[in-house]
Amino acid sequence: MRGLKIAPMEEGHLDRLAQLEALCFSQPWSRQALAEELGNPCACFFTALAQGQVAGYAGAHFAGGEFYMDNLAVFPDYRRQGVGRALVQALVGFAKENGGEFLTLEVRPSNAYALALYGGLGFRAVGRRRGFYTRPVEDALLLRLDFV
């Protein structure tokens, strides 16, 4: 997408990101929860900006070379334009630059678009978490991208 910029999440992004969370997830993170990540030394959150407007975000937590992607969300008007891919690539780059051994995440098996995105970036299924998601109840596929 032309004019797309990936930047570290900032205070000024939080209102729109909280709206995005409520739009995308049955158990959304609050604005306060997002704000707490700004000062977390074990967190990395990026915002996608399209012509200066918040288009989406992604975040991960890490410790000991292990990176865990918490969320990836993109506003509907910006989906299928490379925003999600750019955000995941930013997390992968950050993980590699900071000694990451792998990046892992959970995804609903019914989320075909997400599975295609992650598969195209080299993630592979390594497990299943039974009944992980609620509203509706669904298993989670555990995906992993190894760096070493």
Ligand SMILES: CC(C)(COP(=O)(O)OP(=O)(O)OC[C@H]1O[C@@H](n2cnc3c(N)ncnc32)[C@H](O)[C@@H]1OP(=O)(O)O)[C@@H](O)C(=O)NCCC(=O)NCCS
The other form holds:
Amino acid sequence: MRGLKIAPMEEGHLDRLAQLEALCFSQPWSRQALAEELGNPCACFFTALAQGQVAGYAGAHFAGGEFYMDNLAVFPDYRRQGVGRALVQALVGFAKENGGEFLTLEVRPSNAYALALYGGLGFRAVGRRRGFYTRPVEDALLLRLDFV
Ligand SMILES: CC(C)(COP(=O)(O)OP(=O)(O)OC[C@H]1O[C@@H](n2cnc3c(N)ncnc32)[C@H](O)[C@@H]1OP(=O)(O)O)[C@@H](O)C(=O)NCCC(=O)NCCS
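The block above covers the form predicted on its own; next, return the form predicted in complex with the ligand.
In what comes next, the whole complex appears, and the chain from above leads the way.
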């Protein structure tokens, strides 16, 4: 997408990102939960900006070489233009530059779009967490991307 920039998440992005969470998920992260990640030395959150407007975001936590992606969401108007892929690639780049060995995430088996995105980046299913999600109840697939 032209004019797409992936930047560290900032205070000024949080109102829109809290709206995005509420739009996408049945148990959304609040603005306060997002704000707490701004000062977290074990977290990495990126915002996608399209012509300066908040288009989406992704975030991960890490400990040692293990990185775990908590969130990925893109506003409907900006979907299918490579924004989600660019956000995950930014997290992967950050992880590799900071001693990451692998990145894991959970995803609903019914989320075909997200599964296609992750599969295209080389993630593979390594497990299933029974009844992980609520509203609606669903298992989670555990996906993993190894860097070494
Ligand atoms: C999943 C989501 C983040 C994808 O974001 P996006 O910016 O639209 O994704 P991209 O444009 O980067 O697409 C990357 C790949 O994902 C797959 N994909 C994404 N959206 C798709 C769609 N609507 N139909 C088919 N494939 C799709 C395709 O393989 C695509 O590659 P291609 O365009 O080269 O074919 C977005 O749909 C979203 O925010 N969904 C709601 C929140 C969510 O489900 N988050 C993930 C939680 S695990």
